[in-house]
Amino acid sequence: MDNAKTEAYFSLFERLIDSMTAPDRFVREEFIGILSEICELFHIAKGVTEFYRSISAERTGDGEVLVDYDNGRGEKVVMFRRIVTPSMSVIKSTLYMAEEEEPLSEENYYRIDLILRAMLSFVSRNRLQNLVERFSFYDDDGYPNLNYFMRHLDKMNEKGGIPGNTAIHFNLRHFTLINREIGKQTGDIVMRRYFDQMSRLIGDKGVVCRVGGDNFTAIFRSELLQSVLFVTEGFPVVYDNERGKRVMVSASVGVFVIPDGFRYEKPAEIIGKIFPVGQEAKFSPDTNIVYYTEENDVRKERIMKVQSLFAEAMDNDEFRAYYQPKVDIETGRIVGAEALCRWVRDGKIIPPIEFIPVLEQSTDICRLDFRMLDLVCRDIRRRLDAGSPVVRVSVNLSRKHLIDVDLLEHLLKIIDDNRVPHEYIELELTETTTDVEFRDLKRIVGDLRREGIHTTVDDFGIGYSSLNLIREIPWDVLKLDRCFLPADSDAEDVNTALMFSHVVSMAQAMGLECVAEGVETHGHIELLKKNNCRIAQGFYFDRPLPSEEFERRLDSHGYDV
């Protein structure tokens, strides 16, 4: 090679290295242009680079093949290099020359080999960097993930752009049912199209990321909030273009409108606000949208305090069983009771509303339910041993128990260890919200009934599948929610009274014992008598009583009617 070509080679090599190593300014077109000049200098007709994520991907041809230069005359392979990186990805490069070209000299072969090795090293590093990006910031389905969201927050903060935006955490509602109805594969298409719709709406004014399953998070300019919420309220997603089939997808949403002056230090300051209100929206019976306020922080501290004190309270026997009587309205006799949990700490009663919903967020509620059952069994056993009258007592079970495949064994152990006859125990379970929970509930109720333990469907009438619930599951007792009783005892509520009458008749025709809860007035008692619903529970007779007071009431044979 003459001096001019040698100088040209070194100049091109220097430019190539500069192109590959310059920080934050790699331009592929510039890089390919330099490679093309090198190929022309050495009469290379074609250059091909291949990248495979693994050796097995190489075997199946599942990778990227890039033709970096091709003048249409490449026929003869003059150089081939293959490297396997420490992560077991494979990079290959092949150079071709025209048949009529003279073979490369030893010097030129060395020079091209040097360029090729440098290029392969660069491709290896560049592709591995892309893989790290892919695995770190995208999930297995290709959605940007929580890491992507947190990185975006940091980038926004660097540019001073956090205030004036709104962050949300949203969960697709009843998506398990959608998957079951149209199939998981089609459900994935629906989710992707819903995500794409949200991404198009937000555009370059924010990002949308998936944080797992059917849960997503997003941040965007606040002027888009109402448009975003419009989509979350219900958006028809077409999943079969040929037949025009579509499904309505909605979401529950936690919203944090970031105020002016908000000081951002780390992503947790945003995530810690939208995730709790997102969960609150998911489980709220009243709304699908919950906004973050400073009160949420107070509530969060209260939740953390309850969670931190729970184990100590269990060890110190601070949870007590209070009993609300179930009364035969014809005789005034106490025929049963519901055990309700009260937390007595430092001589004061902590209202259930302050700790039950918190414990419901974890399996702590299951531990508390088992403790309540044990307390009830101890009280029953004590009265049996003393020869005192005993009635059947109902104990509430959280839906969280439905995932416990050994629930029957756990319940029987508590009851049988206390030597309590099964007919004195009744377990109350609330209506379910999904098909999966429904099947588990059906199994559990059937198992309990075979053991002679009564079961009650609690709060009947407030769920979406009430009739199906009593048609398919073999309950013993139907507990009517107070919504069936007139709210104003002085005003005749014809529709409510009519519904009450029909539900009682239906339950009795099915052989179910009927209990009306929330009975508070003489008008309620008259309605029960009129419809032959004999068992009542409510403030008309008594509030939940400490065990000593309840037992005194039980020993005195009940109430005057």
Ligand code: C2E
Contents of the next structure:
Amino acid sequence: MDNAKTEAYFSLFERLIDSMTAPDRFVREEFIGILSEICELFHIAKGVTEFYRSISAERTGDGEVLVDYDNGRGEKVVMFRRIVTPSMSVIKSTLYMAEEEEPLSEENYYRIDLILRAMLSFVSRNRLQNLVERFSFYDDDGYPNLNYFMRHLDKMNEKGGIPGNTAIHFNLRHFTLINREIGKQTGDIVMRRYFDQMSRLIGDKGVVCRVGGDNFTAIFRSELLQSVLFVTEGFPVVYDNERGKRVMVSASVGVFVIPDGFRYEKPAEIIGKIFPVGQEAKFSPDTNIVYYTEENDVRKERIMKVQSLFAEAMDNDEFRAYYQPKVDIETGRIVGAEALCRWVRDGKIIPPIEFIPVLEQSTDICRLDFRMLDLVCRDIRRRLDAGSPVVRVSVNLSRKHLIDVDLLEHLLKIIDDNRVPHEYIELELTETTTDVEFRDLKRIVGDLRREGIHTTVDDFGIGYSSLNLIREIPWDVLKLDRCFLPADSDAEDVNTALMFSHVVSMAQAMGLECVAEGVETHGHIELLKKNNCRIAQGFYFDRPLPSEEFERRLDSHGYDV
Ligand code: C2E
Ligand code: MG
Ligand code: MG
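Starting from the form predicted on its own above, please write out the structure of the form predicted in complex with this ligand.
Let us now look at the entire complex, which starts with that chain.
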């Protein structure tokens, strides 16, 4: 190599190193430009760099290929280098020369080799940084993720800028339905456009991130809150521009308006406030927005207390079965009962509303339901052994049981171990909203029917009652929620009474037994009689009673009606 060429080589090498190690900036075009000059200097016709996320991605050819330089004459491979980085990604470079070009001298070969290795190690580091950024702060669909959100909070906090902002967690409503309606792919577009709308609205006054599925978090200046809530209330997203097709997207939101003087220790504190209220908003039947207040922390503590005391309470037999009679209003006789759980702790009675919803967040509720069934079976067995009268008792089963493929065996084991004839047991289940649950429900109710165990749709009328539910599932009993009974018997609540009458006659025509729940007044009894609904349960007769008291009722003559 002549002197001029050697000089040119050193100068290019120096420029390359400079461009790769510039502390403040890396300009890709400049870097590629220098590589091209190097190729020209050594008569390299083409340089190709390939990048693969993993060795298996390399095997399947699923990577990125960059052609840094190509004068169109490269045919013959003159150099090939492959490196595997510590995180197991693969980078390969191949250099080509024209067929007629003289082979590289040994000296030039080593010079190019040196450049190639320097470049590869730089590319691997640079690419890795980008990758780390992409994988840790964005999800697979390119949305900024929870890490991004947390990093943003930390950055804001460094400038003391957290108070004066509002953090929210939101969940898109009925997005499964939207996906089903317009297809998953279009659903993705809708989600992206809704997200973009929110990002535009917030602009540089905050960030929005997706934290999984159709769940999002955002933080922004508090003055934007009303506009943001306007979008979560419902925003029409166009998904087919040509035909002007759109879909209304709304979200349930948990809101934390960060007060002045809020002390920020770590991002988890803000997330710990918005996630639970977001969940609450999601499951609330009557509101889309739940604000965080200090009361939430108190409630959270109560929830944790229930969860931590549950196992011990089970061991100490603190859960009792109370019985509420079901009465035939023609004869006043007790024809059945519902077992309702009471937690007796330190002499005090804790009502189900305080612990059932907490236990339903895990499978603890299933353990409790099995315990209740066992208690009921024991009571029945004891009375059968004593030759006392016995009625059918219903036990509530949480929907959480639906995923238990061995549910039938579990139930039968308890009933049969106690040697209770199946006809004395009834199981109450509430309505379901999803297809999957619907299928499981159908299977379980069918199985129970074959075993001669009665089943009840509980709370029919609240939530999303579907006629399909009573047509397609072989229930024995329909339990009308108390919302069908006029709130005040004196008031002329015509519509409620009308619905009651029609639901009863429809259910009876389908061969279902009807039980009216929440019967409190004489007016209710009149309404039931008028509509030929004979079985009533409610405070009019009795509240749920401890077993001894209930058994005294059973042994007596019943009620005056
Ligand atoms: P549910 O199964 O619909 O039970 C009926 C609820 O209505 C009972 O509340 C009962 O005390 C109440 N009630 C009965 N008559 C009247 C009335 O005339 N007026 C009014 N206002 N209310 C009346 P309770 O015992 O507080 O139970 C509430 C809910 O907790 C139950 O609703 C059920 O969903 C759940 N639950 C209770 N025990 C269990 C259990 O062992 N397992 C499961 N999974 N859930 C249970
Ligand atoms: Mg019930
Ligand atoms: Mg009910």
